[in-house]
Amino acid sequence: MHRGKESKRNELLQKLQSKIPEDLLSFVPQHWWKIGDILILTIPQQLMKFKEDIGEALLTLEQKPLRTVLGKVGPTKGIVRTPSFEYLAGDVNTETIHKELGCKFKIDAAKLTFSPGNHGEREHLLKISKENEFIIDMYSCVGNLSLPLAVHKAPEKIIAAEINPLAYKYLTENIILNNVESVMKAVLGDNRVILKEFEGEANRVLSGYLNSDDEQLELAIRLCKDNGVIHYHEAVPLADKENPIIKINRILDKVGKDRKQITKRRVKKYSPGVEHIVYDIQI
């Protein structure tokens, strides 16, 4: 663990010694993350009855501006990607502006998903993308992956699709907040319906939802023009890393597309025994 984080956890443990039984202190989280001025951490089942105490302690621990503490108490749910967060301490208003890579992401951190762990993937996309590309983001949320490309890479156009009305609201606000209305357009609805008109047009397709079905992977392939690239994300069990490649090749064959190259890249640990992997598919 990073020395600074270790020091902060030790300070957190000291603050909690009078609140939590000694035999449970080892369950106090070692890691937490921030979105804007909101801190989030995973609360183990063993500490659920002490979650407000942990939140209050963290509120006094962080030196940077911190307004609210949220606890992750379960997995992200459904295709609308609703996080399972509970309010623990601080301001009950969970809307914030997260600044990253020269972009402003306005978001309700308690109701929508934004992973700081995907920072490296956002940086990677900035490095490999080119100017004047037509980009389609199939699962935009608030612009998590595509907004930095709109801000920094001078695309021809970005079509950002989102099915969650709340995420779409913030997506449209972020496009205005970052002054990229001329190159980025938000569209609301099921991507299998609203994106069909763009088949064969995209230089780059972002498929960032970890549980997309075969129909959506097929759509991603159909959206991509020859010599384009699809960035296909999946949650992959450590013991099952080759199965996504088999699926990708099967659907490429179904669509009648030749693959020039398929490479994979680890983004982060997703859950015990499961990794977040991106497959770059050049067709």
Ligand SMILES: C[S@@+](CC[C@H](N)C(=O)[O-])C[C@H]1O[C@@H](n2cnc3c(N)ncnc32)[C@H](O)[C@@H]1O
Given for the second form:
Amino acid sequence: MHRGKESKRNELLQKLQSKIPEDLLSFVPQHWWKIGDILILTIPQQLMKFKEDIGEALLTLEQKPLRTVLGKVGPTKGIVRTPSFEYLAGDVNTETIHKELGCKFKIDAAKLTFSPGNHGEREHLLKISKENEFIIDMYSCVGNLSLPLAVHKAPEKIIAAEINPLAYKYLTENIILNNVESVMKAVLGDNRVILKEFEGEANRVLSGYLNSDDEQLELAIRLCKDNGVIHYHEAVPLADKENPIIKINRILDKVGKDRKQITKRRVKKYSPGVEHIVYDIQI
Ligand SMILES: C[S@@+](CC[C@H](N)C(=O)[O-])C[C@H]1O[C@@H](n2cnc3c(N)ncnc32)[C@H](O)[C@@H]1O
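So the form predicted alone is up there; where is the form predicted in complex with this ligand?
Okay, now the whole complex, with that chain kicking things off.
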């Protein structure tokens, strides 16, 4: 992901000097990121009135290819994780193709999530996964975590579940766009229903959703075969660091699975005092 650099921010401040009162200029964001040719930045409350000015300024400032600027104006919402992105400047068409890790991710950047902060996790999965695995992605979105594995790791099979019809549409398109139809299959629906038939079959289960419940963690464990691994994501308040491990052990006991090892990895800061953590559960 591209991030705004100090010099770029200075240029942005210069462009905005005539538009934004001096005492508010310090609220102008220091960072922004790109998905394909779409730039996104968080708009602080204090600058809501000036969001289109910021969009226009960035459109002329950032290097091409840049087509559209979107502003994050609120939290990501609901089960399907709809971002609160508003159109600020440029082309109103927010569909783009984001290129990362040798893959093409077609996505409507205004309506679906593709977190730049999860890049390290996408890269990490590529490093640790082996060839010939049966991989289940329980929360696929447009293929964010599993598409690179299909493209680079010669899996036996990837089953990619997604409940949101719009994300599923792009997921199926991305499978074709990346020429991985022979190894990766998208399935539409609630993973609690549509993945049951794969119990005990997967070498690797990706549970990349921070709002999953105990039933879904139990399903993730049931999907995994012996000597397999579950990558279970959770948003963890720093004060409760040990709680997820206690929960994972309780559910492993309930399912009657032996565990070899549970390790954890920090993905990113999620919100003040809360971290996005992945637990690797080896069974
Ligand atoms: C936040 S995105 C994460 C995408 C990806 N795993 C990542 O880490 O970048 C979570 C996705 O899970 C999907 N989802 C949520 N509940 C689901 C369910 N019960 N079954 C299948 N997909 C679900 C949402 O629609 C959304 O696209």
